[in-house]
Amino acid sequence: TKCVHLPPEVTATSRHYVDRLFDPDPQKVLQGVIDMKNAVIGNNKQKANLIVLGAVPRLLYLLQQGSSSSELRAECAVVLGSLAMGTENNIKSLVDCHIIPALLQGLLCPDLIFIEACLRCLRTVFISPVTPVQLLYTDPTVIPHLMSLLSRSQRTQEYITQIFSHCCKTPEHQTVLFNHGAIQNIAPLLISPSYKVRMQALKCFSVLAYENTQVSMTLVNVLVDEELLSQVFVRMMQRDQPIDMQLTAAKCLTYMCRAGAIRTDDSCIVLKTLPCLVRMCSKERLLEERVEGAETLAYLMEPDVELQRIASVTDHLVAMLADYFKYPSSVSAITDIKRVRHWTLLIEPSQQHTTLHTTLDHDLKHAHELRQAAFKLYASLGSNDEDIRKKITETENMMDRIVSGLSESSVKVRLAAVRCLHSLSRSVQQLRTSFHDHAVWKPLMKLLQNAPDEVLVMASSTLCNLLLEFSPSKEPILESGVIELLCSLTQSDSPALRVNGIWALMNMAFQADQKVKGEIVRALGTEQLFRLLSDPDSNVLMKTLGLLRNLLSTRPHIDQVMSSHGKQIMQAVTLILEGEHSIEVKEQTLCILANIADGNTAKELIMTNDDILQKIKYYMAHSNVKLQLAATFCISNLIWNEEDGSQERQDKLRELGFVDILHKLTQASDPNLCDRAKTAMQQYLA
């Protein structure tokens, strides 16, 4: 244990409150408890002397003596409740002392005032972020009890409603309440006559519904008073209600919507929920408000180009989020404007620092929060409309906010700066543009050298697309290492870094020179590649195919690499093509043999491979077309008249049977099967 040495003139006052406590004369109890309960009140030094003393279990103790009267154990509540209301550590030795089941304990005694002081602390200690939430589901048998006390009283109904909408982390979490019949028992509460008490249910329906379609599917057919839940909701939004109000409701029916229980076009989102969020996000609404406004619509228009469109012209709002860039950023500004603003204050000399401190820290975190929220807004209205996008690149130095931004101390400023570049970067137009004459990659490659997994999943996508063919960046980007950092990405245990990493080795070796070529085989090394091609995971094998398709791509590279690899390659194509693998798989598999059977030399190691014809030839009277045609080049190329060769290869494929399969699908239903089977006949015929 800590020693914690009190000064002794607090040592004696608070010491006599915690003596009294243990008086034989119940009455002096209570009356000690009375005037504990006043001197905590407002006086954080003093609630931490009383903890250090052990105020905390003999509290405890007086709260779950059987003999002790109901107005002691209520007061004893209130006492802890105030001593809750303290600092986080306050809570912390409060939950250590075992205040929790103590609590949930008392809610069994009749005495509805004691009830209500029980709650009123449960509330205080649940709300904090330093209670585990657990707590409150360890014994199955509070939940309903909490549940049968919401119709004891409006305080009953506001912290019971407060409590669940705090400790409803998970889903988990969300079907426990759900199925002790959270819907049916919290509804009603919508329309109390209590402000608090709607507010606290209101709150209590978004974290049921985020993300939860059993809860969204239920809760769109519940009717409170005759009227749907929905249209409650609507009515909540309306511009005379408080602020803290429409902006639950308006989550509320975004979440019901993004689990599909409300379409998209419904006109409760359209015209009623989507508007209200926009006006969250003006310059009048307090930071806090912005901040959650543009986050929840960034996530309601996230997967729906309709919504994103409608929003890009409601209220200016692309301009409207460059405001949010205007919140000083830095530390150095904010005590510029703060020692304006501020010094007027009277503040005792000895505190002038601190809470300057305390309000710089406060500060720096909304201009993060603010800065967050803006690129995550802007990445979901562009994530499919060219025109919106083109809105925002020519925003007032938007690019250049974006670039700071992927190099800000705040990781998840850089993670929702960076979501907005990928976003953006999806448009061939603004590779071309700005993202060219704002060398982007520079500032993303940083990023990439050391970075969390969500940033980098990122950052990686963002680069994919930068590497495309026609993306101007892509020369320079050559000169900086990308092909070494792209090979580790596909060496992480991220199933989704592996996909980026090959994916953008992919785009870079499309249409690729012959040098860029070399140095990708070099850096990923065979043993890597041939590793990739037997990945678990489908997407990583179908982008490495992509990757030695593109690296297959011209006849002097085609023989190129099948001289220094053919082997390896041969055998990962006949371990594929017999293989539990999907169409897409396999078709692609049969490209690169296509390919393969297009270089001069290449040719050669699929002619003295029996195996691989014969593989050839199964896949030519395969049910899927796709797969029929795939392997029907592969024969087309081979027989390719003008070629060296041309003459013994035709008859050796003619004496193995492949004339009759072609002869047969000349007759397909399929009208690009039956063409080139044609042409692959008139090989022989000429």
Given for the second form:
Amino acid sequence: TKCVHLPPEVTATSRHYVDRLFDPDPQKVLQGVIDMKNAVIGNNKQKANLIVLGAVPRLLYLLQQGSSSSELRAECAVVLGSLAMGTENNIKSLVDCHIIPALLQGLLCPDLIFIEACLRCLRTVFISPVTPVQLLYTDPTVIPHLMSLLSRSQRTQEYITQIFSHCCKTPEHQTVLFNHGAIQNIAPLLISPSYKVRMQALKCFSVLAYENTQVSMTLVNVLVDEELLSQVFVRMMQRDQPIDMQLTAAKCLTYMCRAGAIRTDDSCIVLKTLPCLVRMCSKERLLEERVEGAETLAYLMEPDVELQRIASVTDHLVAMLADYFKYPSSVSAITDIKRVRHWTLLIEPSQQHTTLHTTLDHDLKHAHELRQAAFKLYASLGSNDEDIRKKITETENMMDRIVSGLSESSVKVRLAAVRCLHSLSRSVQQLRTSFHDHAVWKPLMKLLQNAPDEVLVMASSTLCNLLLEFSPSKEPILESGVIELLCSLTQSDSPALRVNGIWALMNMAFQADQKVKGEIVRALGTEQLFRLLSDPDSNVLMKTLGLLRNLLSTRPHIDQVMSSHGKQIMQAVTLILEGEHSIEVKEQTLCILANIADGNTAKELIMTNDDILQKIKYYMAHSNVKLQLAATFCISNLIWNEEDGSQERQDKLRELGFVDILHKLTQASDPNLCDRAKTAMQQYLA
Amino acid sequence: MAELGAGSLLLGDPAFNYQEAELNERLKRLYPAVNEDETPLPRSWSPKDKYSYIGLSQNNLRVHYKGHGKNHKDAASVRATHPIPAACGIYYFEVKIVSKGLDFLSSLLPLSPIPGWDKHSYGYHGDDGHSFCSSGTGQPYGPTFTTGDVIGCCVNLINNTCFYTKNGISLGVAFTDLPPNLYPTVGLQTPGEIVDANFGQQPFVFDIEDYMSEWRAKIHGMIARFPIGERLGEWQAVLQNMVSTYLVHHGYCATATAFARATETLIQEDQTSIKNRQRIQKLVLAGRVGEAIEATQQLYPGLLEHNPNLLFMLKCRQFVEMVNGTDSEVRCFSIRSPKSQDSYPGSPSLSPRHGATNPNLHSAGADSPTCSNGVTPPNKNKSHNKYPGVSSASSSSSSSPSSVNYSESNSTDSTKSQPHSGTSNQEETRLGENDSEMEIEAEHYTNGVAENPSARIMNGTYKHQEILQAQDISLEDSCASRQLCGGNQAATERMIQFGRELQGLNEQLCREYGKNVTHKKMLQDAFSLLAYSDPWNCPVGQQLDPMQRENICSALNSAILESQNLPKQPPLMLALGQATECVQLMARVRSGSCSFARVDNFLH
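With the form predicted alone done, generate the form predicted together with its partner chain in the same format.
Then the entire complex follows, led off by the chain already shown.
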């Protein structure tokens, strides 16, 4: 088993430890394991050596042997747990040796000390990022067995809940745990006398409830010692509780609220959770806490303008967030020390110097984390309320920070910055003022050149707003040659990008001059335009129709576009009107027809197309008023008196029976439709 | 004037009284450190300190504006009856906008038209959401507010900052470096404006207690982590000395010796002296005051002669104990009756409680931090039934300390695990005799099983259970038939005679030292006991409570120590008293943190 080549001086003592595991005398083996245990504590080099020398398979063998004494088995598990406390490589080696199934098997043994040692080792293995969490779910009997072990001791409770909270990463995991009674089994642990148990149980609930309606709905009705769970969480958020507990309890309530289990105007959200999360953003908190606090708060209030308003006035939050950009600074010394301590809880003492080595990297990472969290929170705060947006943009150097955030090296920061920009770009006033003053379009355009899809989605969506007709940035953006870029977006595989691309083009075409419109049509190409008209995503289709409608506005433009692309457009329109589409899509299409009917020469494309005329007739008698209105509008344009050839058109349409329909529509219950029909009828009477 | 009348009319309203009670209760809970005799809390607006444009109603809690309200000159304000006491630590009040106003709010020193516009005044204004600090120009601060909103103002007297709340949400710090002695104030400026104050009459919308809990935790953490640096070793010695002197002071001889051994420290006083004091204390606490006096006179000649007041107090107590049937002068008449012997078995184990430094604790017997001296008799818990007032005080310490003491009385048995040795018996022995003799004699009557020959030879061995049972029976008996002087005629006569002697002593003292009101009262109370058929259930029956022995016991102990040139107060109690005084002093010099650094928070 030992065929590894290492420098002899390194392995001499280590080999001795491994050799003793093979002694025929079980008593000597036990002593060997105990000595090994004492030798590896806090000694990473020793751990690595023992692993390389093949100690793990032998320890696992001893651990699994039914003939081993329970003391020996427990000691083996302890040594393995100690080995797992080393580097990530150690964990990888352990996992490669199939330690997980072996330890899980060990849990079936009745001996509590052995079970606790196995669980402790499993805990250490599973909380490592290198361990595939799926290994916990491979054997379907494992989760129910772990649930049953929760009643054994405070240690089993602590380790199992910690394993759960680290291994619950997907909705499937949530469902598995939920179905095996995680809530009923873990809820009583929230009032355990042990802080560690309470804390791990709380963490479990936070991962179980995240974006999970089923879990959240169940949680609100759970009683712990005759107290509602939400009240237990509220108590855990009290200001004299440890920060970690306050923060995690706030997360639980946030997730329950977002999942719809708690109303956003519930006092436990408004008066407890939200203020607690705002406190977590304060300068006094550790960096990690500030990051998590800000992200959770952003998530909590994202869909609710009232919560956004409350947060915006709570404890100077908007100003407090500005401090997130002032890291690293000299003030952060204290938090650094604390952070190191955090780490040493997870790893054994000898690791400390390694941690300090990486402090610089961490500083940088923390600076990024802080900035992206602040951007996210600003984005959430400003997503609906104009006054809050104003407050944000008036925060010291805010626009500059966003602008520089857009070109940061970290994708996470760039994404958050563009989200923030997007949120603020919903403000007409900001578009007119600060956005223009700071020329945000420049870094935004740069960002669009080369970025991952998620960034592109946000950036292009922001661009849509910047291209609105009243935005002073529209002109410079147009001049920067954005059309090609947007057209290329419409060819993306991502529906969101296609929507944003075509949306931006639509905004650009709104009341644009002929040159711009021509450029759009040229750059996009009719082929692509018609491909978009048959896009499976209805949003894309809607915006494409919108673009068409904007292209087909003002009479000269209509005639020009129709003269060059009339045939294809009419074909597309026919197809859409015949296809299975939503009311909105058909309405938009009928509006395009109405625009075409407004042209001078374009009219004829409809008048000479009996098929289309029949369709218009059909929609005039449709059950949906919106469609009736749009269709009537189209006819009204065709028969408009003051234009050339109106008499012939009126005659033809009368022959086709449109007058009867119009006559009927003058009796319609909808006043708009009624008016529209009457106006149309007047064209005949004049 | 009309509003003020309305206010006084409402005083008889039961709803108002209820509210008043609720207010008192809430204020006490929020600001436990405030001594309202020195610094009353604001409870309403002051009808005196207000502008004429201001009207008050509803017990001076509602403010309305009755001026013209044309410009800033018409602005008016009213302040609360009292400034905010520093001992609050954190002070909070709320105002509900009943009818929309323009400006208002906060704490200020002089009465200025609008809070915040004058020197030393601070305000938060509803019309623009600005905060005003001693000037007419504001800083952007919070949101605006209007009808229906509840605006709160929290003054943190620990870091001298202030923040406001709106509908229960904290708006963040508004002012720093606040001066002391601020008054809650509101200012109004437009006709029709009405605001209602809540100084604690109702629950607050904002969770101020949660905020306080954070500061309490902070300050407790600060105390717990107070750096002692290089003086670490020194501190340990000081602490050990404090514990040791405390034990010695109260005569916990065995515990003190064990402690000294474990910590390798020295005890100043010599063993015999401690034991003597301990015995005298035991006697007093057991109600055998006559014997205590005798022992004192024998061991400390001249002590009582030089302390006639103490002697008189002791004699008075002796008389009370005679009524009780516990003093040996009456007990000797009923020696055959086992019931009277142990009728107060609980009391000898009670140490004097943490004396005058902690008046709060005195009143509540159940919570009092009395500690066992480690000689708890085995039947301890049973005896509780009779005296609920002292019950919980000593129950927690019934077993462990006694094992320490055990080693003293019976060193050969000290390794055994019986928690209840014969130690307790030994404590009730007569003085002036050799220790080993006493032990045996003690067995006779303290257990109340003198007839049981086995009790004599076994000193807390396996038969213990039996003794316990015997005692239980005797206790129940004594409970049922509690009689004057133990129901013995001769004893009663002795008591009457003693009463006359006491009267004589009083007269003698009057002649020598002049009249003494305290003595007269003491004597009166003691004699009053005889006027009732059941002295235990009479208006002056309180005197018979064994708890009453504690004061006289500690007075005697202190006097003995003083006569030996030893401190009459143990340093621990001095330190405790000093800490308590310090905290009170902090309140007077306006250091807000005193409210969360209360000494009783640290006594368990």
